[in-house]
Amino acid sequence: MKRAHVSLWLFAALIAVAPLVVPDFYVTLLNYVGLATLVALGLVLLTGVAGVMSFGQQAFVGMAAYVTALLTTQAHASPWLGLVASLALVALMALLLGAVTLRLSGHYLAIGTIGWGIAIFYLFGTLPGLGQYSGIDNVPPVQLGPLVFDSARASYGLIWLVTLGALLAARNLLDSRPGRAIRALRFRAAMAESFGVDTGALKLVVFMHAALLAGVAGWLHAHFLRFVSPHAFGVNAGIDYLFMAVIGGASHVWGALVGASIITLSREWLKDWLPKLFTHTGNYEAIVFGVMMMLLLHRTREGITPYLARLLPMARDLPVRPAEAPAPPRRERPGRGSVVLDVDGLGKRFGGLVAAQDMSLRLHAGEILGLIGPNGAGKSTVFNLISGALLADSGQVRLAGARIDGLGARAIARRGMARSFQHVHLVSRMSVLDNVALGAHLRGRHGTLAAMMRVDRADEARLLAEAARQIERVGLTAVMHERAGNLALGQQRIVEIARALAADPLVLLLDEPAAGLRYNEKQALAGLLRTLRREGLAILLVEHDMDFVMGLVDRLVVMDFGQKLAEGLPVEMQCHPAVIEAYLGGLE
């Protein structure tokens, strides 16, 4: 069991006893900090793994909240069915507002979501059948069967298995294949769909996720306190959800935890002893906060939880190896020889500048093909216009005989394509072993819900095992556990290229893949893809270093002004006429 897990059960075990010994005040406030928890929780999966910032969930909190009370109070219904209508609504709305801000980027985006955040706190205060500001009371206690949770002590229990619930269930997410992926938006988007990763429908999940997080905090919330009104639910308590996320640790799940604490508790400590510091009263804890804030900046800017993990490293995960399992479903190989790449008359421009113009080669199974030309001649638009990061203005791409030009990243990667980047492309808090699962993501099948219930850890087994054996196959074996960021550039770069062989590729795009390695590198990278080769891999090489190309590719295309100037075996083109002017300027 990890050590994270154990964490959990020893914070279960805590939270279990502490009604126990603790007085009702501190029972109400162990409360509060469990229902600002789930909201937090939302924050750290979608601001900070994710990477969208949002500061309106405290209105899906709210919508929740109105909802049950409505129900309950005015239709007398029970109180859960006013948990499932709730859902229903924060998911419905959830939907048709990530739909529309989620193609926001940016401070856009920030804003977008204060907007309807405060659009809905107006909407709560001013329609009279919500009791405008007076808000709605009486809202009934849960119950289930002859158990009622119509006080602190009695709902402690309630939120808290709800809370440790949640917590457990964001931590089997982000340790499984859509985890990955959702660790790699928000830095690496562009590199998570060359690998057939959706991040539009991916963001709108985890963006519907937080939502119905805070919505059943918003449940618990009505049911614990009674009453419901707008005032819980403005600005000011999405920048306090928001502040949890960050001071606790925003990519981190324990942070949730610690982050409300640490404001929930320090509020209301600040209310009793800044008054009498300051000798008349005023809401000096905003002060605090602020310094707070700037200080934690200051001093640890990913949060509490990491600095306390680095101060108590026993707490740290273990690194397991990954079990034996057999290997995910391969692709069918085409025979020796036959045409598994065929680029013809590809064009694209940019304005007035022609970037590629009438660009065509052919590649074939079992085959290196350097793409070579001096700086600025196109090379790179070419690669992408191939790979689906930019669509074609003209020409054709046809992968294993079918076309994919007019294809998006996406769409070519689950036909039988992958590809390296020409800067590293690495999600630098991951291990090694799972960026390189990452690249086995089409070869998985278990979605989000599966993985936060934990039923789908054969698939995961096999895709890590999967992961593991390219590590190995291309050396790595002894940083396979290590953050990935935390390599030189040239281990980065090896680690590429397994992520791309566990994509079980047909058409292997290697973009400058030597740059940045020291010779005995290289020669183990070159030794690497002549196995590929005899494998049968179709491999097309983009590269500056030519005695690196020289020595290993079977043919080379050169590019001049986004046009090919030459084609032909390495020895042929070393004596070209015209790829010497081209690199060299001509000969007097």
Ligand code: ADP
Contents of the next structure:
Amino acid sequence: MKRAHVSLWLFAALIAVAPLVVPDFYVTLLNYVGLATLVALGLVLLTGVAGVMSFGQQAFVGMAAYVTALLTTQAHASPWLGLVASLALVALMALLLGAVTLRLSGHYLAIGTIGWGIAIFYLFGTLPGLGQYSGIDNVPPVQLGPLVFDSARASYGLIWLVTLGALLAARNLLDSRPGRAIRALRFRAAMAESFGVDTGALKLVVFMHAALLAGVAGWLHAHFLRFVSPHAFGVNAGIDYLFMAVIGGASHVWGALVGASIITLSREWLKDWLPKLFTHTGNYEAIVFGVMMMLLLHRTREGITPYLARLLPMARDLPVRPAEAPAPPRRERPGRGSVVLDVDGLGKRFGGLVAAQDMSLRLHAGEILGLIGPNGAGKSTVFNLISGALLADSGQVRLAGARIDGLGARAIARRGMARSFQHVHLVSRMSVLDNVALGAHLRGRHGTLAAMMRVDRADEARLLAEAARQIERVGLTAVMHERAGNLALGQQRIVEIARALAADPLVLLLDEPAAGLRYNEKQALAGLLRTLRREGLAILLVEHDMDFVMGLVDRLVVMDFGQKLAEGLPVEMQCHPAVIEAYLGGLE
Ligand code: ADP
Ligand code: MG
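Switch from the form predicted on its own to the form predicted together with the named molecule and give that structure.
Up next: the whole complex, starting with the chain shown before.
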């Protein structure tokens, strides 16, 4: 058995045995830990991994709790119907709210969620029929056949089964095709788009996932406590959940559990002890938590979980090379020599600056075309216009005969274009293998639900095997399991090429791939590009390094001040007066 599985079973056993050996008070407390873990887990995915800050999770908890409480007390519906109804409402609200707020960026989004949290709190407190600030009591317990979850001990099993299930599902999700895309959302959304990820939709999915986890917690809360009142769902609770996620480690699935345990248990103890210490009653624990948070953030942004993980080396398996698996589907290739990319009259202005003007070029299958020019000439701009990262003001682009200008990066990726970035765009926390597998995103098909339930494994094995093959091809097998951020810059550029190759492109756009490479690394890169050319790939190479380009490319397009200066064979360009002027003009 894998080590990670052993530690998982040990943990499950611990959870199973706990209620048999601890007093009632602690069983109740552990139930609270389970509920809080669910909400914090949503925040780990949403905030820690996807980078979307929310102070409003408690509103989803409250909404679900109120819906099920109302249905079961007023309409005497079954709590199971309450579950369906509350999750349906939470999903709907998350969809609406997400569609509105997720467009906001950074701080504005966080402020938006605070506004929504406050509004919901007062709504619970003032709406007649919701019991106002005294809430709704006599909520019935959940029943499953002969089982009635009507005490803390009885609820314990239900709560922890759900919590463990949610933790496992989240872990499965992050270790999958959609999971890699989610992990790219925070810092590398533009890159993810250029490999076909619909980042807007994916953010919304994560937002809804987090809201539903909060909703399940709310439903359990209502039927375990048997009453609901607005006080449990105020903005304070929202901040608490965020504390839990951050203290535990906002980017680790298990951080939700660690954070929820630390905050819930230590609050109880501090509530007991601090007033005795200060011989006054008061909310001292809030002060202690605030200070603790500042100290923790000062020491580490990663939370406590990484430290715990180091203490538990048995939880980690040594990474292995993915097993061989058949390649994911490949696309049909145009015949060697046919025009794959046809760029005609592209133009782009940034304010008053003409970054590209009337740029035209043609790229054939099995050809390397160099695009060179001094710094600021507009090479990267042309690149971004072709790949759909920027929208052109004028001109047309055809890929394998079909118009692609105006389509957007995602759709263009789908049609067979893959690129590297001048400023490396890797997900630095992810392994090299996962980064490269993200390149093959469009060659897999399973979504978030399949990933959570682990029914995506055959598909996933194909993607990982393909990623491993591409890594081997570019000569980085030795660092396959390293974090991408730990690699030297030159190696990171090569990882970008492997990632682009994993997309099985017709056209490969490389923006200064040789920058930062040592002499022999450049030689190896040139060798790789020659192999790719022989296999029929069309490569557009932006390069600053003339020596690297000269011996490698079939043709050159030289640009300066956004315009094409000259075009032809490398030897012709070397002695072309306008080119010499552009490159040396500044030196004379
Ligand atoms: P190169 O890649 O050839 O060095 P770029 O295409 O990066 O050149 O830049 C061409 C010109 O356009 C430069 O003057 C640069 O400052 C400007 N530029 C590039 N991107 C932007 C942008 N997003 N907004 C404004 N100006 C830009
Ligand atoms: Mg550039």
